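Only one chain is included here, represented as structure tokens and corresponding to the form predicted on its own.
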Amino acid sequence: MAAIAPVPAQSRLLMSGNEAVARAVWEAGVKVAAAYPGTPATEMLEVISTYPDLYAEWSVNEKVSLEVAVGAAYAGSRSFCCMKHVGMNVASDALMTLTLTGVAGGLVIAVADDVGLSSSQNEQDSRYWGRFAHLPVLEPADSQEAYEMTKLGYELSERFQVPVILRLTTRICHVKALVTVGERQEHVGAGFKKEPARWVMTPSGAARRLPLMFEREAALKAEAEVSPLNVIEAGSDRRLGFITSGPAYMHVKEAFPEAPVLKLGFSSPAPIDKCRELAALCDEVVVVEEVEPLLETELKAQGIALRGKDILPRIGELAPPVLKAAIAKLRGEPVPAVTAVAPMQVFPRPPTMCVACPHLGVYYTLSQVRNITIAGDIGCYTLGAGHPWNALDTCISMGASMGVALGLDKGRGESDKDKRILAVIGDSTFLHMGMQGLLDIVYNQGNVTVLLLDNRAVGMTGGQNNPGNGLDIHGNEAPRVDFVKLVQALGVKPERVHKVNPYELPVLFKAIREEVKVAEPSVIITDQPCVLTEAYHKLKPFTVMDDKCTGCGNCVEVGCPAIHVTRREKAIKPNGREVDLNFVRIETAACTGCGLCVQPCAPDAIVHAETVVPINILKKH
């Protein structure tokens, strides 16, 4: 991204949530800012990373991102890290610790829920980490707030010496607001002071931190009673109150405009006496919060009387008409109709691969491949599990697919015994989390095959850079992974190592046929650039010569969303078997000549658009 020019002291932007906090990062003048690409969190370092005077990376995981900012917050320098939900299990092993050491520099750790599921694989609730490693949480309403709240929270970090979480949801990180923003005020760390007893985590060092961490706990606990940002909204309607926070107060509001709310911005520790207050205020009282009863089961633990999950979903946000709907039947009243322009019928639309994905091709002969158990991975190539390849049976989290693959190996049942089992992940997964598990899979003699996918960018997340591609968060050169290299260090044999052109479909069926038959641990790496990337050149377009065309369909099995379907036929073959005919068209304009649709054409009927004659043309002569 360029950089961004200098904006004028109090000036208004429109911003996201993300952008929002990228700003008051630079602002609250931070030194070191680290990340691993994630929605609904990406934006926020890709736009770090465009303000001068501070250090930004891609690291290759969430938990390295977050020492790294501990690092720097160590040395006395502000530091930022940000992961989505899913990310934080991943850094939790620093991250419980770190609640011990505390911190001298201020570190801010947002965290983004994908409340709704929009592009996660699970819906979990990141406050339960404020609570599971005793740090406060603050939570955003909209993008005003993020901003505010970033910078409040490294005042909070070095007042306290901890850490604080910043919890974001998909709507706060994306949906854009006004924002009054400022100018940078630089902060000039201390530098590190070496201090064994605090730095150096043995189990003796930890246990003389323990009573200063719940000390620092009470502290927060009366610092959360009293803070701005938890504020008493009386209200005109007294008959019922809410308790919330972040955007859950947004549909609040909207819902029910003339009702006492408790707006929780300082979430965590849970400021019960406030709470008590908005009870005291209300006939009754329901705690509004996305996802998990997690407030509502610590108040009703302190003997507060309320109401909330047992009448509000436990999944997805709790928008205006589900609020409305849930308080009328506790009240006995009609349920309100959602009034609402019928949505236009369209036809469906399934996510799916880009045109010419260097992915296409791995599952297309996947597809083709008989007696296999595919165990997969995060990313893009997770869409091989859909149609029309369905060649992906297994999917849990980063680098899973190698320790799966393992499992399945060694729990193969007696329908199992005579099955391949193949393991599917890309560059930035296997740079993530996938190399300790291919170690495994090597130091315990697994029979796994290993399709590496390397596409040179983080696809799923938009194409950012990391260390299989050779350049760094600004584009710039620097050292790149040599993939055959990397896989033979950590144990696999020269000759079980290949590295093929995913578009030479007899090559790439040649190699994984050979290879699946090994007893052996053996990697395939696929080298092409993802498509959206500046890697990528695009060949001459296709097209189809509808005379030729005899309808087989092989080119729709590879699932390239440039070919499209333009008649169905039904057909009988000579042993009387019927069959489907799927006549197709090439859209030119999409395609980008990759050829993976010429390769399995049984009439030779898709030629370069160019080599076709206007029809014209034929039309003169």
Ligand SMILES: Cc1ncc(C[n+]2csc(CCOP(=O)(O)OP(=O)(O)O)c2C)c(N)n1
Contents of the next structure:
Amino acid sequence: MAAIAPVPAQSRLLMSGNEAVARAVWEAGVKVAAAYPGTPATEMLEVISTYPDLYAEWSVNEKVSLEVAVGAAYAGSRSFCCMKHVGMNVASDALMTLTLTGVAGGLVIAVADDVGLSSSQNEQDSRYWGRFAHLPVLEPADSQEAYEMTKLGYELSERFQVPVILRLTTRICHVKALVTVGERQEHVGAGFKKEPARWVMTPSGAARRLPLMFEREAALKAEAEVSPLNVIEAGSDRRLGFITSGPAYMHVKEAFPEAPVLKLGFSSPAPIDKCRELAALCDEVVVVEEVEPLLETELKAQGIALRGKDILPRIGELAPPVLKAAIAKLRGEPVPAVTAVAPMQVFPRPPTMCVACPHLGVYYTLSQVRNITIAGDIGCYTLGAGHPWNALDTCISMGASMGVALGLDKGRGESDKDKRILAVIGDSTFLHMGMQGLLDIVYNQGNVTVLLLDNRAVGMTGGQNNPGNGLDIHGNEAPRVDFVKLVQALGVKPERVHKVNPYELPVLFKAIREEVKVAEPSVIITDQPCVLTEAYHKLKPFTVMDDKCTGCGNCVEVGCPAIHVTRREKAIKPNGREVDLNFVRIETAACTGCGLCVQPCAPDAIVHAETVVPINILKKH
Amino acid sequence: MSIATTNILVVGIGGQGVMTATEILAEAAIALGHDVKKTEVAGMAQRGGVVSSHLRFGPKVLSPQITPGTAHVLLGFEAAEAMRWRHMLVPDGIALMNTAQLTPPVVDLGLYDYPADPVGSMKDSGCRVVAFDAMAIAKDLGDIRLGNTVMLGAVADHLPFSADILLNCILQRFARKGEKVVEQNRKAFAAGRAAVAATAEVALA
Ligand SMILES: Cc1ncc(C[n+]2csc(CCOP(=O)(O)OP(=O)(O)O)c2C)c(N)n1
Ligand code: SF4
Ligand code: SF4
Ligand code: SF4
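Switching conditions: you have the form predicted on its own, so give me the form predicted in complex with the ligand.
Once more the chain from above appears, this time first in line as the rest of the complex follows.
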């Protein structure tokens, strides 16, 4: 994205939490901002990159992004790094020692938890990193607070020379609310000062820093006890009080406007005395926290009697109806009915791959190959596990397809003896964490065929640029990685590396069938762009000639959402077997003419809409 | 009747412009000096999934989520999606729904059925329903992309503020695109309003 002139101070703007954080980062005079995309955190860096006077980058993974931010903070500049919750798992190796060195310039690390799993492979609670790494955690409850706490985070970071974790959730990142913005304040870093005892963590150096870390933690705890971010609202109905943080605070206020509440904005290290103060105010206390019973456990260990996950769900968001039901039960009152009308039964509508997505051809082909196990990875192509392909057998974490495939190969059980093992991985995922896994396959001589789906974008998170498409975060030209050379450099034999067009089904099929037969690592790289990027060019759309369509249903198996079944029939074949017939139409306005569905259509019923004449060009046999 | 917070639920599928429409409604509420929160549950970047966008406005809005049984207006961009979220309405709530039916691959593959009569089911469930074909209206106006503005026109007379405020917010968005686009959207807005007014009259008669 190109730089734009920021709106003036004092404006009240409708901003998502992500946009609010981005604005605050710019106002705080941050010099370096780095991230790897991940829902719900992605827009923070996207928006930051539109502000002037700072350096922003898409890093290849979260660990690198944190390290870039750390370097800038060591140099005395203010820096920023953001990621989705699982990103911190990747970055944590750096984080766990960063806590010993601390920082010179302010560093805020925004971590966004996907509470409710709208778009993630797990649900985890990033507040633990504050405890694990002995770092302060700030938890905004809406966009305005996200904006303010980001700026406060830089002050706190520099005062205590400590990286600050800004804990967000999907309900902060993606909720739009009004924010009053302020002025930008220039911040000039002092420059890097050589100080090996501080910046070089050897065992003896680290041992000397450990006590300092605990001293800092004690000082931060004292700060949290008096912080204006931790406030008690006395309320009028003292029967039940709440200790809460983040978006759960809004839900508590909505459900129990009269109750005493301790709202924690500066939640780690936990201000235990403040919690005692709230407990003294009311007959009973409930800790309302998303997701884990973290504070609850700490407070119980301090001898404070309270309720928490014994009455509240362990999973998902603690929205007002959830809270009301739990509290009614606690009080022995009837649980309020949620609605007068029960939800109607409607089919599920899972996200689909886009019309003409280059992954469609890959999964259509894989669904036709027998006797294979496919280790999958994370990206749009994870949808290959669903209908109609059912052609992806595992998915755990980014880059895992490589190691899992090797393990499936080396750990073959009775029924796997003759199975061919494949791995499917996207370009961005390969560059994020897959390369090392492929090196491991090569080094340990695994029998794995890797499908590297290069669609020149981080499709899943909205088509961000990456080293695979040779464009930087602003869309300017940048060095582009050459996947063929890269996998060869990792040791895959040149004759085992193929680059194929995923819209040419016979070529793709041949490449897969041949490579799975060879007991060596091989890589098949597809090379067509994600249809949502500028690199994609539409072709002439297709239509179905009703009189020619035999209802064989082959085109439906491609899985393109532009193909719709209009009519189902049953027919008896000459051999007496009953078959289902599916007659189809193509939504011509949506079809981009990729030609995939044309290829398995034997009677040539699919033709260009404008000609309505059968064509054979795409059918190279 | 004055209500503390107005809850408007806009639903449809990814790629239909549900979130943009809600954003424009939010801008109109802000123009009137309301506190506003807007949130949605939308999955991944891919198209075709369920999208529900929540808009809450009033003197002070706390939780951004509309909870079941509390939406005052349900604006459905797709027929089955309106059904999916019907239970979110208050008992005397109104559903303004596009009759267009977009079938997902799971229906095309024969794994699930598309509801036989979405409008009828909605009516049977006891809420007030106004149904119209926004796609056909947009097509008649010469551009299917006007469907969004038709939908906003449809909801315009069911908001606690005047339709002109909403219209202004829409036209402002398109101002950069030139007079012709502005005019088209003005017409689409009027057509959406008219479609709802006409259907509502039939219902009364
Ligand atoms: C550690 C981690 N970081 C980020 C994400 C979010 N995420 C999921 S898939 C993906 C990348 C997908 O890109 P690519 O591999 O190129 O596949 P595509 O979606 O383009 O098909 C990202 C960033 C994640 N799930 N885990
Ligand atoms: S966003 Fe791109 S990669 Fe993802 S499904 Fe759509 S076309 Fe395919
Ligand atoms: S593949 Fe051809 S014949 Fe078979 S259903 Fe599709 S259009 Fe009809
Ligand atoms: S040619 Fe077929 S597969 Fe390709 S976009 Fe059109 S309908 Fe979909």
